[in-house]
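The chain below stands alone and is given as structure tokens, in the form predicted on its own.
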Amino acid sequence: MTKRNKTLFTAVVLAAALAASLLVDCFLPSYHIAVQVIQKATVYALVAVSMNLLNGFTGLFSLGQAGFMLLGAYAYGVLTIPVDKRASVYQYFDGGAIHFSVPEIFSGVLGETVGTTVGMLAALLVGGLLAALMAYLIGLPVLRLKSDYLAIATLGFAEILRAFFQWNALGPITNGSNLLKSYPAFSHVTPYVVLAGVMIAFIVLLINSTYGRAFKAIRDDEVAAEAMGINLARHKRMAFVISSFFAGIGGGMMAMYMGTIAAAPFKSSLTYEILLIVVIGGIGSITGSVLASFLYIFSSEWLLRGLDAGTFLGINAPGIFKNGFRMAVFSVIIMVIVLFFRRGLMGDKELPDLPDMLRNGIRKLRAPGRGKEAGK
């Protein structure tokens, strides 16, 4: 497949994805399960790609993604709650310490519709910058560690941050252990798809730049990369900060999807989910992370939901299909994928390589004996 055809194929797929999101918004209500699945999948896709930038392309094993998502989510909620609703949201903290709303500020200048949207995007950006700043500060000591030690340190940071945000002394800002709610959110699919798509496009451009090639060199061989003149500490810190920035934006989008914000959902299991998606899709593949995110959320939140409800595919067996059985079946499916796709669904391939991958797979299925004869 030529480079021109690969570019054309990528453009067609992206256009089809955008058209599909517009059709979903036209024909399905915002409370439909399909809308919720797509919204959550786009959030997970963005966070998985940000983790892949760090784990797959730079070779840094970090498990702090949930902590950076928490920072982005709280920043978004705190900055966007309308002023007239802050008294009810912060009822245990005398209305809170912040008495302005970013969307309302922009609404006064740009009009309600445009101003609210711009304010929401600005709050998302602030959440990403806050996560990036925190990543820079903790990266100064933590990035001296390697492998499992780095993973343990970043995981500990995420858990400490989750407990810290529930501290009553921060209640006037974070509302303590109480929910943040009543903030604006996108109710349709298209804003999620467009926003996540733009963020992922920035990551793709970064990976294909000179900085991205430096990240890959560090992943492959740190000694050789340093000998070639690459500043290891600087590039590791850069990858860590950029990954955290996009994780913070993903956290803000997660807050929109959930409708309320609390520290409890941002625990280590969320990071493990994202890591699982990266492994299933292929470590070092942006396309793999996106595809795996949609497959994971579609299966866990929709396709296999009947396994917990007593009826699945028309089979009524409440004695078998009961609470918890869905996760057991889902675990088996993940084990099968990991066993038969050792490098993930995409390996290190990307979207333009997909037609060639499918063509080669069909050839192998049509001529199963050729490989053995060639081996003899």
The other form holds:
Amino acid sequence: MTKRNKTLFTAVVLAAALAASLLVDCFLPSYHIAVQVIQKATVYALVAVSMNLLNGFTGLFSLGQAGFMLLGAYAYGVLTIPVDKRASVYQYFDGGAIHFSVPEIFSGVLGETVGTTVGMLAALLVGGLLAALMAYLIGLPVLRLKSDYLAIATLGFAEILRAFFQWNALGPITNGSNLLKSYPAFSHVTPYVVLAGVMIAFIVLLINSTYGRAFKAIRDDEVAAEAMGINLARHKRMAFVISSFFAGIGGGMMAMYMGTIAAAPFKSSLTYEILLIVVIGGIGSITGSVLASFLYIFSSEWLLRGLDAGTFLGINAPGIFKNGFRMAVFSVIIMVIVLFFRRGLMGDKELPDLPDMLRNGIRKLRAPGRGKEAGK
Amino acid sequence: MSGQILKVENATMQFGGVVAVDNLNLEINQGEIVALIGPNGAGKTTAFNVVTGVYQPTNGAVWFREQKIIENHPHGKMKKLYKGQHAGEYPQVLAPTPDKITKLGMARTFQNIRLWKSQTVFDNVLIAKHCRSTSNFLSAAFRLNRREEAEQRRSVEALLETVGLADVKDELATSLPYGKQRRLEIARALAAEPELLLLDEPAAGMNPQETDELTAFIGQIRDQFHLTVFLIEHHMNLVMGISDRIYVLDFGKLIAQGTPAEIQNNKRVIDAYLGVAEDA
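Now show me the form predicted in complex with its partner chain, since the one above was the form predicted on its own.
To see the whole picture, the full complex is given below, headed by that same chain.
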């Protein structure tokens, strides 16, 4: 395909995604499973892309994503709970230490609807900035480490952060080990799709810029990158901070669709889920991460639900299809994917390459062994 | 166009008990091609790594364009730690990272090729331009640096044309034949706009014909980009054919220096290096 066709294809796909999300909002009630799946998948897509920026494009194997999401989620909740609900939310801490709500401040100035939306976005932004600041600070010592050691250090950081947020002494702000709830949230899917879309677009632009190329150089060969004038410390820190910023915003959005915030969901298993998505999608492919998060959430939350509930694809077998069977099937599917797509679904290809990939795939199926030449 | 571009002063590099470079002194003038030769393990690459900031020397200083860029002293580290009253008696500690040295105007290639594997030929060279770009990550992401980017792309095209890699610019760097990969590494170093080019065994693994081409190529880029070239090499054809001056290193010590003719007739060099059959 020519470059112009590729751009056209990308534009059509993005427009279709937006149209689809608008249609879902028009015709499906907000409690419908499709709405839940799309909301969760967009959040996971954003976080997976942010992780890919760090792990896939800069070559820094970090497992701190859940920690930064936790920061974003708490920042969002703490800043947006309406003032008159604080007494009931912080019932064990005398109504908490914070007596303002960002959306309410903005709605005082801008009117109810616009003000609340702006306030919610501002709270998300604060969450992202907080995560970025934290990333900067822990990056100072931690980014000197390499590969596995960096992974363990960031993983440890995320776990410490989780314990810290459950600390009773911080209760007036974090509500200790109790839930934060009653905060405003978008109930439609379009805000999620647009928000995540805009941020993923920024990451794509960054990756295709001179800085993105520098990140890839660091991933490919650190010594050569440094010898060619790329400041390793600065660029690694930059990737780490930007990635954490978007993980923080993703955490805020996750808080939105979950409806309640506690430290418990932000365990390391959340990071592993995201890592799984990145690997399935293809390390170094933004499209892959997005695609994989939709597939992952769709099948784990919806498609395979029946495996736990007794009926799957019209087969009723309560003896086999009971709690836990879904995860067993899911693990098998993931293993099969990893075996057949060694480099993830997309490898390091992006959305514009998709038609060519499909065409080559079909050609390969028709005439095995000749796909490679045809690919060129 | 003369004057000193690089001076290495009493450089010593010690790894535990091993003295890899022992009190090395050398000077390179602008526009020269200077070779550093010596048997395997003589400390040539270590000397390069000291000059380019990969290692901090145990002792000594490096001057670039008559400006001190690297300095250390056995007491130097103490000065960094304790800025006490005697601190002034010790010389300064300067330990810039390799990227800072590249920005000053020194670029290098590697003995074992270190290209960015997943990148195309074009991108390999373009990435080296990153250190010369003035944009920050926001202006770069929002494409506010369009003019600079276009400028860089144009100059990379021109550079690839000059080094004869324009026809393979969209291929993966690692898919090139060996000789072209070496050439690409040199092109990449040139993209960083250096005044001093350091080549670490540019002809390693090349056959005689490729070596001859490389000799011509080094001379050509020296003239075209007004470079000074400092190279490590084992191929005596190349070294003797191209160098203005030669330094000879053996067991970390400088044993001789001079023009190719002088070196060829130097007794100590012949004993240490040229005369020994298994090294040739």
